[in-house]
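A single chain comes next, written as structure tokens; it is the form predicted on its own.
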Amino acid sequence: MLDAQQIALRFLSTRLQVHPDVVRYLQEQDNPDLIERIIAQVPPDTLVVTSRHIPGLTSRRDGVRFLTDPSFEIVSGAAGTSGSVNGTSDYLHYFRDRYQRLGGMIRSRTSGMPIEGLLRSNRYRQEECTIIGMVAEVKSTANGHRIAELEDPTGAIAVLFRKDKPIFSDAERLVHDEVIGVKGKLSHDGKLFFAEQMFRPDIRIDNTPYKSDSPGKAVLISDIHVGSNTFLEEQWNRFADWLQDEPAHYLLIAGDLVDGVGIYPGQEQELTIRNIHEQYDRLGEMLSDLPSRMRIIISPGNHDVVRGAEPQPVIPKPFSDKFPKNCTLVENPALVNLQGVRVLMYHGRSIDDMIGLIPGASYEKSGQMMEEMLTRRHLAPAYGRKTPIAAGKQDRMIIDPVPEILHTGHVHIRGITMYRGVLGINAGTWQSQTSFQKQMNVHPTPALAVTVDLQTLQPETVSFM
């Protein structure tokens, strides 16, 4: 198997740098001749070798974009689709669906064998092979290595990630219940699998985003928190005035529309509107002041008047009666199609879990958190933690199909990233620093909106402070 450092050094020997995605791809292909073919074919003025320099690798994107309406469609997450949990049998279906779908993405790049077959055969104690499983447990050893228990439908095995191997950086970011593939060898006693290479479902290296054929602009925001004494009404009014002159076609709001009631102890002391119906009525008035030519797409968050378990249903009708007619209510998460550009809206509560599980993660790095979701092709991989999940027969949190834009909120801190053709956007909040955030030393970035040109997918941040 090709070593990442050796790949990088071979390119450096010809005065070329190489993108990490290309290094990963070359490791998966395990073909030294491919490296030489790339070096021989790159143009003389090349500084960094990227995916476009790989022979035979062509850009990929989904073909079918429109079902009925070329201007706007709800691909998934329409009202009434979140369903309910009908008992423990749904959990079996839920995790089986997760394993099959995410495992299938890995199998498209490498073949895997059942864990039971690995344990029954002695040949893989001398030969390399790949297994694909769900991470049941992960811990550090006394010597600083990492051990993960990997499960598939046939069995389970302990996988060792040595700290002196390049794969260790990936192992440090393992989270419970994500699906991975691991290439390596079985120990002589058949009790431990030594990992040499890891595969995640990930976004394909040759993914190419779709861009609209006609002019269009989307404005992305989240976390308005109407009713809170820290809601920035003056700044919101500036935003509303700006929209009157801005040629925007869509406004997307990714959850926490209001501050809610009884969300946390002592909240009533921090509310200017203490009735939940009145909070939504006030929001309806604010939305009615915005241009009626815009389509407003609204999904809920953990402060809204819906169940806490994700996927969350749409805001119920008794609370949305005052919303204007140009509003479309969707679930959390929801995938919407704007002129062919797919936007995956997810409030982002699982970021709390990932910050506690991934070394170096923080609320200030919301862009990195979106990349972690995309790498795993899952919005909330760690089950049973702070993010409640309503386990249905299908795992609605899987990122499939690949969107052009991932739109999140929750952390109140702006973050923008571009990962393998997917634009990740967290626009921040419309709430100044709360007392809880002061205690946690969290500094929000309020009163921001991010606009995206649907023909170029270029984001622009506009401040209303």
Contents of the next structure:
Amino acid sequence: MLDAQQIALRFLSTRLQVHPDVVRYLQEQDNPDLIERIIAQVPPDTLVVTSRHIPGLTSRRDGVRFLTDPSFEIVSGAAGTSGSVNGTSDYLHYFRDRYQRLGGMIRSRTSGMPIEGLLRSNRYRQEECTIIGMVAEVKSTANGHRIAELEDPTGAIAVLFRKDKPIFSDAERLVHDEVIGVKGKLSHDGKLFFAEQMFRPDIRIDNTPYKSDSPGKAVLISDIHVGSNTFLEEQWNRFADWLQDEPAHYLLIAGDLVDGVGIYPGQEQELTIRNIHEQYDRLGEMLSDLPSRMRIIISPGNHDVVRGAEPQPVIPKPFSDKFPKNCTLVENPALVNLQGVRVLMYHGRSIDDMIGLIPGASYEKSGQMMEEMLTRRHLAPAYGRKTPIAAGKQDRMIIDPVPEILHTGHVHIRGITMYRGVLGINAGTWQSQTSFQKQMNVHPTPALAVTVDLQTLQPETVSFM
Ligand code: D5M
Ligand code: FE
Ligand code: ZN
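Please supply the corresponding structure for the form predicted in complex with 2'-deoxyadenosine-5'-monophosphate (the preceding block corresponds to the form predicted on its own).
Zooming out: every chain and molecule, the one shown earlier first.
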């Protein structure tokens, strides 16, 4: 996504002001050429560039969003945007970008001071102040308090969250590499910061989701696992039959399309299709049997043939050859716009990590796991554990803009949640319990689809068991 300030500066350099709606639109388009085209096209007496100056765009009723195609647009995560990773310089950029953008969200509600400034002089000791930093490390003390090392670009400080303070329930759920703000006081000796209050980047409390002004229905699924001997073919066929008569406009599939090969030890014994090409070809046939009036949006997961590091690229050419024409391939994650309703699709591998780090978290509570992402405004906050992240120049895992719907998969367990106006949906899987999941004690909820009416944003679960 382009930087808002840079967009505004580019316009200012030609003596043009620019409306925030237009900045937002240009950020979403992520195409610097478009800015140049608009500058070249505005009439010479223009003072402020508004939506009127952008040709071919229809505005959403609230004037916030513009669509070239009112029924469907990929906001981010289009094919070819995942990029490659170039060593340590990108890694530094990545964390700087993560800190700047998430810190900026916190700063819009409370101002913070640089950690270095706090430590340099005695002036701030015992004075209430706020700092904004990334959690470098977090652990429990011998007395059951939590202590976190908080870092910003200027310095680092140990922050203590006492177990007898109301703040402790937030602090318990701290994971490393998330960005937070803390209000509190520095100790006498300047070595420890006592936290009183904590701010996450979070969704605004008054966030109101956009609803489509024309009829539309989306069907959300994930984790089909074609090729596995636990893939539920009969149930899938029932789903396909049901779609024939269902006025559904969109089918969204959030990863693990096929079971893949060599994904876990002993997998060969549990495959009915042992060739990865044949697995995708079979999926292509299944999708071709679905109504061609539907737009099918497909993103990959950790069982798919692309690199594991997120953002994961789209399913590449030879594998998608048999997919019907009504399929659109997107990356993982991807933000798509259905009639103005934005759906953030993310397979959800980071849930494995969060379950290990957040007390009380579990596979059964996939709804809560989506809330943990939304409050941190990040799809995979903890870096360097099971979820490989391609640390490119920009952090593509940041949740910005706020979607109407967060669509995840991976856990194979249905979960639906509503958090500050954002609808979180995990529809489960089309695979019954595998021996691996038995060992992991994961009890799937298979053969479910979740539909969403785009005019009301009401979800409904349909079972095909
Ligand atoms: O994930 C299917 C389910 O298995 C999901 O609930 C997560 C769980 N799973 C997958 N890999 C692991 C590891 N490494 N540890 C613990 N739990 C795991 P799928 O991506 O379909 O294999
Ligand atoms: Fe899966
Ligand atoms: Zn998965």
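As the structure is a computational prediction, the values presented were derived from the model and not from experiment. For clarity, a rigid core is taken as the largest C-alpha set superposing within 1.5 Å between two forms. Positions refer to the first chain, counted from 1.
J.: Does Ser13 count as moved between these two forms, where moved means a C-alpha shift of 2 angstroms or more after fitting the rigid core?
T.: Yes, the C-alpha moves 2 Å or more.
J.: Superposing on the rigid core, do we see a C-alpha displacement of 2 Å or more at Met418 between these two forms?
T.: After core superposition, the C-alpha of Met418 moves less than 2 Å between these two forms.
J.: For Pro401, state whether the C-alpha moves by 2 Å or more between these two forms after rigid core superposition.
T.: No, shifts by less than 2 Å.
J.: Any chance you could measure the C-alpha shift of Val48 between these two forms with the core superposed, in Å?
T.: Its C-alpha moves by 43.4 Å once the cores are overlaid.
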